[in-house]
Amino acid sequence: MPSDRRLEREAAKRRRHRRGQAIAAVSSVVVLGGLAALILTSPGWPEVRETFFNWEVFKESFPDVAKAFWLDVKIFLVAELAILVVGLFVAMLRIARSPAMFPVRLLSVVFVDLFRGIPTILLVFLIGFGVPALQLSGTPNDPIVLGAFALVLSYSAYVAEVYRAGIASVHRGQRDAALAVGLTENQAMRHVILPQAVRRVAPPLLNDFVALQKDVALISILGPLEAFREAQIIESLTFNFTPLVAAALLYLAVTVPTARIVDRLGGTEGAVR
C-alpha cells in the first residue's frame, strides 16, 4: 500500500535523524573531552588558571567592566543607526545616472576607497587625536565622540557597498515594471527596487554590525573608560589578566546572540546545529 510505503520511508528517515544525532553528540565528546583533557593535564594549566581565571579576581572586576561595557553598547547603537543612513546615502550616490552627478559620484567612490583602505584602527588614531590637533571652532574634542565618528566613517564605506549589491541584484525588470504603472525614477527607486535590495542584504549588514561591536573596543586607545581599558586598567593594578576575560565574556554574550540571527536569516543555521 502506498501509505504503508509512505510510513516506512518516515521511519527510516526518523532513524537515520537519530543516528546522526547520537554520532554527532559521540564525536563532540570525543573532541571536547580531549581538548579539556589536553588542557587540564598540561603542566601550565595550574599557571594559566590562576592568572586568566581567578574566580575571585573575576568577581572583584566585572562589575566594574560591566558597567564601563554599557558605554561600548551606547556607542554601537548611535554608531550602527549613523552608518546604516549614511551608507545608504553613498551607495544612492554611487548609482547616480545623471550626467550632473558625475562629480558627486567621483566623491563617494574617493570615499568608499579611501575609508575602506585605511584600517580602523588607524582611521580611530588618525582621527581621534588628528582633530583636535587642528584647534578648529566648533570640532568636538571629545574622544568618544571622535572614536564613534571615525567608526561611522569606516563602517559606512563596507555597508554602502552593500547596499549597493543589494540594489544592484534587483532585477531590471522590478524598475521597468515600477516604471510602467506610472511611478517615478525616484518613486520605483523608494517603493520598489529599496524594500527588495534592503532584505537580501540584511544578512551582510548584520555580519557588519557583529565586527563593529567588537571593534567599539577600538576607541578605547583614545583613552575612554570603555570595557577593554577598564579591564587593561584593572589587570595592571592586580597583575592578573582575569578582568580581560571578563570583558571576552560580555563582548561574546552580545556578539553570539547576534551572529545566531545573522546564520538565520542566511538560510544557514544548520551549519551551525
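Being a predicted model, the structure only gives us computed values, none of them experimental. Throughout, rigid core stands for the largest set of C-alpha atoms superposing within 1.5 Å between the two forms. Residue numbers count along the first chain shown, from 1. First, how it differs from the form predicted together with its partner chain.
The rigid-core alignment places the CA of V256 less than 2 Å apart between these two forms.
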Given for the second form:
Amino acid sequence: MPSDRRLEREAAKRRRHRRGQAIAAVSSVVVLGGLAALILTSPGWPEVRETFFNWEVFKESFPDVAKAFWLDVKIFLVAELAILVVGLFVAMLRIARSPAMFPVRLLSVVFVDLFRGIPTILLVFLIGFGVPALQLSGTPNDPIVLGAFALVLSYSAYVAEVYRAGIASVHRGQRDAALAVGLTENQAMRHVILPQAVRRVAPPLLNDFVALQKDVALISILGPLEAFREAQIIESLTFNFTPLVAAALLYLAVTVPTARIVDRLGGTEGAVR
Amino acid sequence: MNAIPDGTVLDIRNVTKAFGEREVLRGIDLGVREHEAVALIGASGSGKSTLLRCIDLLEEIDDGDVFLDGEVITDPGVDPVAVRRRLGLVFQAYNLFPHLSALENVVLGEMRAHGKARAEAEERGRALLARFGLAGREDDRPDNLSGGQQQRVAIARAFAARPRALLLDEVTSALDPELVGEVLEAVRDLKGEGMTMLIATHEMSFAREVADRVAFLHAGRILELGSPEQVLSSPEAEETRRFLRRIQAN
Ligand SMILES: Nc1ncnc2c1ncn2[C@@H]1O[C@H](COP(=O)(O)OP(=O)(O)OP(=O)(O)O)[C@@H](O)[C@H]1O
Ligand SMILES: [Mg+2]
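Give me the form predicted together with its partner chain now, not the form predicted alone.
Expanding to the full complex; the earlier chain stays at the top.
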C-alpha cells in the first residue's frame, strides 16, 4: 500500500508531465501552423505550388529520378568503403614514429592539407576534367570513377583526421599495458588502440558520411546521370521544379536515417546529456 | 661486467633516470632472487612506478644496467618486446583493455605475443580467473567489474604467460578499503607458488607478511634494504623512521 505522500508525489509528477505535453503541443501548432499559414497565404504560393509541388509532375518524374538516385547510392557506398580504408591508411602514416618514416609522414600531412583545403566541387572538377586531359594510358576516363575518386580524396583527408583524433584520445596507459603483455607496437595499435579509437569516432565518421551522401550530387558537373542531374534535365524539359524536390526527398531518405544512427551511437557512449 | 650472483632473477645496478631536469632515480642497486618477493616502499613521487616501468622497458634508463637472468636487458641493442614477454607488470590503475572481456584481457598476450592457440590460451585463462575468484565473470567487460575484480583480472593477465618475474605497482592503492583484501590474497597466492616478485606498495602490514625483503626508496636511492623486521620495525635511517611514522598516521 503506497503512502499518501507517495501518491501525492506521483500525482504531481503526472500533472507536470501532462502540462509539459500540452505546452509542447500548443507551441507546435502555433509555430508550424503560423509558418504554414504564412506560406499558403503568400501572394506567390499558387505559382510555387504549381512549379515545385506539382503532384502530376512528381508522379511522372519520380521513377526516373529514383532510378538515377540508385547511381548515387552505389557511388557513396563504394566511396565510403574506400574512404574508411584510405583515411585509416593516411592516419597511420601520419602517426608513424620512426625517423625512416619522416617522408611518409610529411606526405600524409600534405595529403590532408591539400585535399581538405580545396573545395570539394573544385576537386571534382579538376580531377574529372584534368585526369582525362593528361591522356595517360591506363588512367580511367569514366567520369563516375573520376568523380568518386575526387570525393574519396576529399573525404579521406577529413576522415584521416577523425581517426587521428580518436587514436590520440585512447589513454597512454592502454599502449603501456599492451606492450607489457608482450605485444609489439604494431600489435598494440591493431588489437588495443585502434579498436577503442574506432568505437569512439564512429559518430563523427558517420557524420562525415551524411555530408558525403549529399556531395555525391557534385559528380553531376562531370555529366553522369545521377539524381540531381536527372531531375535538372526533366526540369529543363518541363519547366517545372518538382523533380528537384523529388530528388531532395530521395537524398533525405538516406541522410536522415544515417543521422539517426549517429544520434544513437552518440547516446550509447554515455555522452553528456 | 661482474658475474650475477646465483639465483638472482632481476639485478638492478646503478640505474639512473631523469625526466628533463628532475632526477627521479639516482643510482638504484637492487637484486631480486628466484622465488623472492621484495617490497618497494617509499613516499608518493619517490619513483617506485618509474623504477618498475624502467625494468619493463616502458621507460628508457639514462645510466646503469638491469639484468634478467644474468642477461643485460637495458642495452640499446636488446629487443624490448622479447624482454617484456619474460616479465609481467601490473599497473597502479589496472589499465585493463576496456573493449575486451575479462577472459580476452587475459589471453590477448598469450595468443598474440606467445603464439598460443585460442583454445589452449582460453582454457588456461579460465583456470587462472577461477583461481583468483573470478569464475563466471569471464565474459564481463572491465566496466562491469568492481575495482578489486578488475585488479585481479590485471594480475591474471600479467601472470598468464608465467613470467620470470612479476612487477606489481601499488596494486591496491586505487581500491576501496574493503576490496584490498581480495587483491592481496591473489598476490599471496602467487607468492605461495614461488613467483619472483617486486612489489611497490603502501600496505606495510602486507609488506611485512608477504615480502622476504623490504627496500625503502628515498631521494632516488635505495636507502634501506633488509628483512621486513629490520626495515619496518627497527629502521636505521631517520628518513625511514619518518616515512613509517607518516604512513602510520594515515
Ligand atoms: N613521464 C613523466 N614525465 C615527467 N615526470 C614524470 C614522468 N613520470 C613520472 N614523473 C615524475 O617522477 C617522479 C616519480 O614518479 P613515480 O610515479 O615513479 O612515483 P611513485 O613513487 O610511483 O609515486 P606514487 O606512490 O604516487 O605512485 C614524480 O615526481 C613524477 O612527477
Ligand atoms: Mg606509483
